[in-house]
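In the form predicted on its own, a lone chain appears below as structure tokens.
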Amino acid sequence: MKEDKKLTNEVGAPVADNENSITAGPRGPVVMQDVWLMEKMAHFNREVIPERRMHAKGWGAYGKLTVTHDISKYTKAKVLQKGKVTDLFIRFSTVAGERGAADCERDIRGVAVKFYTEEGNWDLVGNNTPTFFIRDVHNFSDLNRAVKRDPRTGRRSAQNNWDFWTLLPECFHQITIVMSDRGIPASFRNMHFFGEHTFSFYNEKNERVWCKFHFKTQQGIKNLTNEEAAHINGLDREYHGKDLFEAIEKGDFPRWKMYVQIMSEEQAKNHYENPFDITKIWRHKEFPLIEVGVLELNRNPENYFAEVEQAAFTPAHVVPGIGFSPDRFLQGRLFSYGDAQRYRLGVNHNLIPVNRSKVEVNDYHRDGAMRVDGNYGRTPAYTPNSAGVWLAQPEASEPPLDLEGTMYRYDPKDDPTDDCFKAGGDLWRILTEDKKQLLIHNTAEDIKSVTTNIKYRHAAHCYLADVEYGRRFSEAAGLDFEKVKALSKLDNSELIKATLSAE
């Protein structure tokens, strides 16, 4: 006979009672003497923890990444040797909603992926998408306010979201794309996702190339429509959550094949744009993929809380092999990710289990909030010092990177090599027709509340991506289309200016 678990206090002591409050008498009022109610009452007052500002609804599980090709020529990164297994966690999740938002939302989808690799985590932090609506961390702050809630009336506010994407044109290729029918994907199991941000690797010989990561899932692309997810939403908050984690447990593992595109540091200097630009792609043509290996998810979390929620991510956690570029989106990213956690779960999160590396760590970090590994003893929390201790590893340097011109606020749009229009042009003008209806079709009902300057100035830049998407997007929006034509003949302050009156 199984053996009943007892119930202890909060240090191990019997709880004889976990129902009925201490009173002064049977009618009587709660008495403070009853102290494991007043312990249970404060810890569930704190039980939530601030969540993320961004991608705060997500779902999570385990799985491996197994290396299949030799891409060893570019990386010494250990986890990236033919026949490397190892194992990883995935988070998935929307980034515009909060913890109770809907899954089925039109929005991109993040994808973060820690590995547990030999040398310390990787985080590859990313999106469903390859590329992002700004390209300068100082736009990151402004975005996440545009398209959270309105201070004024708490609710989300496609006014808000509409002017700031059309106030910036880099953000045209990527709404194109979260207009499209791949805005809102039909499970995270079938939809690709992307590292983004170009990185970079360097191999044993301390050569460095500029690198893009692509997992294409190998279940097939399906979408849903705004009406099928409408549907889904009514039904089912959690539908995805809920789609990945019924297919691990049933053993239908979900798999991605992982793919890098390869640029030379000499290929880059001579790029017709700016290759770090992340608003930007790289040309499967020009940059073709090299497969890597199969990212297989096949294990679910046992406690949401521990594993999920409190999973942290951050791109500034890289391996020997594997760096960064000058990527200014990246480069802030770098700092705000680790910063966020550290504000969200303490400057200790990386002794979760979920985020503890699987190798010895010794960073000489100290003390803190929820220590309570042991602190690192006598050793010394220090450096330099005379034990002889966690001496550095200048073997695991990044080659030196060679930088030119002068210190300044630089504005992208002053590059003449600068061109916002024409990825989400090529993007169009690859569309089957019901693609392209579709996409008119969602923008145009997107966009339906939103007053007609920002429609106009949305209707040039279809215009200059392309003169049919210009004309059709026109026609839906009730447009004039001479005017969307005279519009575009603007340049972008001209066009801001014109367009800034709601009247």
Second form
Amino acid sequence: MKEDKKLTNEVGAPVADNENSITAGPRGPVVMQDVWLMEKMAHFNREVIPERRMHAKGWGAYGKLTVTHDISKYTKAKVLQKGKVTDLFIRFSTVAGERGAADCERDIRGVAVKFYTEEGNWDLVGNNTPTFFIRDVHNFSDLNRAVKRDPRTGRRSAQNNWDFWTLLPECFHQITIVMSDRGIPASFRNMHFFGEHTFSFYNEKNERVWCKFHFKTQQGIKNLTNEEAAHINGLDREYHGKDLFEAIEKGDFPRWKMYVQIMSEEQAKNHYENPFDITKIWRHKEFPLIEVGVLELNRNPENYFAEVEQAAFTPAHVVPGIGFSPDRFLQGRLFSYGDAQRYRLGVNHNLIPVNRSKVEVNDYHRDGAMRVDGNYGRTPAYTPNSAGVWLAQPEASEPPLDLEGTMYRYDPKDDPTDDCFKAGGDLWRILTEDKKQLLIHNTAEDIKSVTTNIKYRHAAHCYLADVEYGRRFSEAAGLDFEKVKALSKLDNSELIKATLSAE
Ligand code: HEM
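Form predicted together with ligand HEM structure, per the form predicted on its own context:
Shown next: the complete complex, the earlier chain at its head.
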């Protein structure tokens, strides 16, 4: 906190009066020369910045990653070497709600982590689910339009959600997770989180493997029912933010164990599903979790706007030893975040302290709005230059990746190995009876106001995942189960055609 109790204007000159405008006479109008008043009003009018297009509502904290296990045979990333402790900043968020939305909504939760490593920042921008709704970047803006506000009414629309979700059968597994008890976590501390995509690791010998990131809560999984959440939202819309803040403030530091799953390049070539499809999971039995370390949150930000609102994460920020993969959805994200942040925060957003790397940055980017550091002073503005400064580092190159194939717009649904319902069915089958009941109840509640044709579309998907899942959802939604069975025999485009009309 600033100790100096004296009020000044924006350039440090004393302000004589902060309550009484300068007026022409005791009952007269304000005069322009009350420049402090003008400054105050003008600044206030510019204080709102664009919110994140999605994940607008969020809360942040600082912490550290401690690596407890040796995974050097997979990655040379210094941040992931045994014994290493790295500072980090994390931001948890809901997805659909705007900046003022309530915390305890049924939604997935975003979890973005910025690791301030000695090789530059590594951002892991994940969610609290191991998989995602969709898998092609084209569908991403539409997904968000479907879950955000209806263009006519300005209200959220279950009809739009379910219409979109059920037209893309690859959403099914994620819908099952969101409608399950995990759809409303009791707190951020009580949920797992995941990198979701397939990323890559490469080691000192430049050997590559594919990997997925998992973070398991050490506080135990706890969730809220619809009824509990509705009650809480009525009383405290910032419930999850408060929970995180207070736990850290009193020294009850939340922790997650970090694991990775590893798939060799050879295994990936022969895998029975596309290992780069974000709507698919890698089964733990086949690709066991390998322990890496512990992530702990232990310090609250000093200022919400400076540190949480202005935080900017992007999956494009990786460090040597960690790389991308052919996942087409990940590839789209590599462009989108920086682009969004150049609009939301400005081209120099990586100079903002929460985003700034702890190591020296020598990127040749210059000028631009709000360039508030020395702008690299007299260092040459171009490269190559005869001064020989800021040379590229070829030793940081990733191993080459063999790719082949004909350029085309491939629809993953045409891949004979593509099964959009298996993982959702597997999940249904391992749920305990009380969780099955909750899933059916939550789905029936959520879909209540939606037209019957869309309910049938979803019921057919449930049936394809598991007969009992289909039957129980049909009953709860008041549908004719024989019709559901008949619909489930259609292929995807026939099913869509048969369920297009609300009649
Ligand atoms: C092609 C697909 C996707 C695109 C184009 C996309 C784009 C975006 C954009 C533009 C933002 C706002 C960034 C900002 O203003 O700072 C954002 C936020 C976010 N996205 Fe995505 N996203 C995609 C998929 C995903 C997936 C699959 C995940 C999780 C694995 C994810 C997790 C997040 C999180 C956690 C945030 C909030 C980051 C924060 O706390 O600042 N997104 N996304």
